[in-house]
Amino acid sequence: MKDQAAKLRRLVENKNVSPELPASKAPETTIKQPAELKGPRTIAITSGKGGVGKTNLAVNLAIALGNMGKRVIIIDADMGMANVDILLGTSSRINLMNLLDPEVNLEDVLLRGPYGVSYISGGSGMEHAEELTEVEKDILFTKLEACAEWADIILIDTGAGIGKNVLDFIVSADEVLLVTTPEPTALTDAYAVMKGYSKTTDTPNLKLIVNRVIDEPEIREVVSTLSRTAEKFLKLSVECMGYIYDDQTMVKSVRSQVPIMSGYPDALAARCISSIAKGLVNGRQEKVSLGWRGFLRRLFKK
């Protein structure tokens, strides 16, 4: 019997799959507001494979939420890759694991980066987090508790894939944003994350973010493919929290190490991220209007 990933690949390649929504409408989904919680919301941002824009989303989402008056902290848990540093054009010599030093406090590792982004670098030591003694875990727990005083939302930028460390982070979070692109390999890997996640949590709360999409039909096809496959094989309900149109301005912003929400706030991709931020706050997916430039892009096939 062929595995479920193979079935997913067939669904992805099937051009005759009928979208669940009328072709004349963009996908709109009502997202349930999370239950009232004590302390900040914890949102893990993850992906099945690298290179789909996960960390870029985390950084720009933090800026967008900050623009809405939310206090946000990013935990860079991508196992020493320091991608948040790279995107912000900064560097950090101290990370979360330094909190094990009695002389180091949370204020020492909480970095106030540019564009109003506050973050904590996970560092390479995060790879060995599961080897911590109970005393060391207690130290980290006690010191990290203070984050609740300084943040309304904590974004956890996990590594890609389904390793134990990644699953630990996403299962522990209140909410999970799974980032994918329309490419078949990205969809197959995204499904693998959904499969691992569904097996390790009794209270799933996972939403899709579809990055680098061309048009509304492509959004509908991706969401329909993943949501129907997850429901059929995993009994997992998966909805779309938002989408980001393919935008060359994003490439420019990454190369210049200036987040698109700061350097190009009127760009199409920036407006999409702002819409995702509003959706997280308002509890529903927000539609992005392509506007005049979008009309011209469609007209001239740009």
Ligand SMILES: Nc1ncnc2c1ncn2[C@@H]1O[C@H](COP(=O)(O)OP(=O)(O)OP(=O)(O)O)[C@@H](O)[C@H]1O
The other form holds:
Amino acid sequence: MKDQAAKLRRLVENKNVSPELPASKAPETTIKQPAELKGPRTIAITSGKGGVGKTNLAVNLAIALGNMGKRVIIIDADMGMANVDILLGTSSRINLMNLLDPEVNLEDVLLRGPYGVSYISGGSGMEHAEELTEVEKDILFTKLEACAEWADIILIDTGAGIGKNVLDFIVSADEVLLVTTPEPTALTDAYAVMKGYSKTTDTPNLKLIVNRVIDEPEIREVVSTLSRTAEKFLKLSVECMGYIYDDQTMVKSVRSQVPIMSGYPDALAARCISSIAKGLVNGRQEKVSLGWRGFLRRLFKK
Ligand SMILES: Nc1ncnc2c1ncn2[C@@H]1O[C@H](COP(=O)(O)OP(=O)(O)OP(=O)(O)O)[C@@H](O)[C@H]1O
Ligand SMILES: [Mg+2]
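Could you present the same protein in the form predicted together with the ligand, rather than the form predicted on its own shown above?
To see the whole picture, the full complex is given below, headed by that same chain.
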């Protein structure tokens, strides 16, 4: 791990990130929120490298939060991949873009999947939010706003990387969970997300989830490497929201298309995800809380 940390620092340095880089944000700022912007809490689940466990976390976190009495909707914003469908063993043809049809309402695109998981497939509508006409944006905005009646928490499962559409999602959300594994490539790509995020938002709220860890020293090393590098080079404060052990039961659950939280709730990885859910619900009150309507406004630039 020491070697790994050194590699990350070298990689970071090779990216010409200056320690003097001006912080383009004010971490202590609290947004004054107009009452109308309140609504469900929005949490984007993202990563630098693909395949690190975002969708599994989103689906199982939704189940864990549901077990705690929270109403959760997942927005599958990883365009064209229908990841949530696959993990739930379902298939849906309808997506968010169908809302542009006057005959289609939120209830038609808000899918009630198995295991109590409700989700909306993003389709290309969210990916190209800026290319939509003002009329189209208004239609989507108005219809999607009603999600507020159905959810306490909205989880946005984004694609990997720092493409503009992913950044749009993560800076629009109240909170960001950045998933990484301890692999050097995942750490370097996670750093790239933190860098893109810190430059784009002035109200940063990003926490790490370390997935597929082997033991506690590994967790500490990953968290300390990433948080120290973010603090030093980006002036970004990054805490760890939780970790998930590498667990073959997770692989088994993906193959059988039964989420680990439902099929194997006592498995190590499932217990880790329960603990993350508890942390999200019982953790300290977040400073920045624009909620779902605030998310839609930012995303559609309204
Ligand atoms: N804790 C874990 N233990 C063991 N295997 C895991 C764990 N978490 C995820 N995996 C494996 O990693 C694979 C990828 O997970 P997942 O599809 O959730 O990643 P993703 O980040 O959403 O990928 P993508 O970037 O393609 O959307 C899973 O199919 C599973 O086999
Ligand atoms: Mg995914």
